[in-house]
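Below sits a lone chain in structure tokens, taken as the form predicted on its own.
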Amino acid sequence: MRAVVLVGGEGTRLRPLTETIKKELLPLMDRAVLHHTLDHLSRHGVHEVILSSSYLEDTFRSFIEARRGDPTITWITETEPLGTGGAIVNALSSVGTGEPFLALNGDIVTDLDVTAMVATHRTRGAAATIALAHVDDARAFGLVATQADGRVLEFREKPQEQVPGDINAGTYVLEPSALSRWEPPGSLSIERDVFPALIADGLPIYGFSSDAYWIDLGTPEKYLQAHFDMLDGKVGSAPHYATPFVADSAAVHDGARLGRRAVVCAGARVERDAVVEDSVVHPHAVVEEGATVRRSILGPRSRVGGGAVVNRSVLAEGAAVPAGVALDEARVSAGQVAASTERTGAPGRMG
């Protein structure tokens, strides 16, 4: 089976760490988003992935060449964004005809039972078969209305006051017959113009429900909820994690406190009573001899200077917080040294 990944967004939430790195590409734990995407898709009998973005497109060509086994990769340039929907219909020629396909957004984190979904499609007979997700609040998404048989009615729009409901979980099963209207290349909507446009002229649209783990990275704040869920053993295709996770080439000095949620990824290093607490510290960054990081992002090669304490912040890539700088709610961009806010008193020093 084949499936359509779309990575073609610019993840303007997730800024500072997007300025520099595609949000599929940054690290979940011990890989790239995008690893755990295609390792889930692959236990799901899925051979070949269709990737395709006009945004940072040279920062996917080392994970590509990187990538090994099963789904086997293959890249579409978009000279232009094309929407969720656009990008699809793009993808239509490397995936052929003849028997469905999936599509997802590269932003998720779910262990869906994609087998049971296609085979749910399949027994329906469904043009299209969209996963939803049950939530409490459902402002952030918009609510997709269906009948108890589970066939789309249609896609509402977010609502003002917070109310639970079924939202579109961000993969789809798809027959390419049902796309065959639209020419590529075009920018479309798949919720604002594609699936409107399908239930408009009657052919089956059918939600998928269950209770499987789902997230959108969107937001630093959902970033973080993904990997402490990782490590509480909540996403059911993911692996053991042991807490706090320590990847095997970072250092971390004896006297450095770790709280159980703290991800200190490949090549960082935590000196010398540092705390580090509720938070992800990226490949090669650095917190220094006394410092703390609570609740916060730390970009690759970013660097928290002794002393300093950075609290519910985000630093991109090469981004820096001097020595005894308190930093709290701060966004850092890419190679930019942080506004000294306030000094804690603590010494210390910058390498």
Ligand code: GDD
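Please supply the coordinates for the form predicted together with this ligand, as a counterpart to the form predicted on its own shown previously.
This part shows the chain on its own.
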């Protein structure tokens, strides 16, 4: 089976991390998000994935070169962003006709039983099957209304009212023939254009409900939460991780204190008397002596100076916090130095 994994979004809500790193390539515990996704697909019999992006394309090259084993990766360059539907339609020539295929958002973590979903799709004779998750507030998602047998009645992307309900969990089984009316390469949204059109035409579109673990990594809070959930063993498809998680090549001083929900990635260093709680320290980042880091993400090669306090903040790749500075809810851009103490909730001032 083949799968199109959508990896071409800008990751706006995850800035400044995504200034230099695609959200699907951010580290999640000990490997890139996309590795978790591809490993999961491989376990469900997916042998080939098609990836496409127009944004930070170069950063995928080293990922693809380093990736070993199933599934094989076919890369398609989007000369301009085609949208979620456009990217899928543009990949149809690589997907082939006749057999259903998978398409999925690349920024989700799930242990969805893809095999069962495909089997249900075939049994129902569906043109498209949409994995569903239940949320209390559907505003950030696509709200999917179904009838008792699972058939989709309506797909409403980003509803304005705060309502609970079943939402699009971003994994689809699709029949290529259902997409034949759209010509590549055109810009198209699967949520706003494709699904509403298919439903209006009366095609059999079904929802697939399950109690699978599911999270969209689109914000710093959700990105941290995905780490906490993996540490708590809530993600069935993920490897077992020790708490706190310290990569083999990371160096944590005996006199440093790590909370249970700390993640210290490869090559990172946490020095004497430093405290790291509820935070993710990316590869080769450094937390110097006596610094405190809470509910924060320290990007690759970022540095927190001695005695500094970093709370609920995000440092992009190579960002630095000088010794003794206190940051609260700051965002520090790639390669920038946090110049002043901020306790306002406003973005950190860059030096």
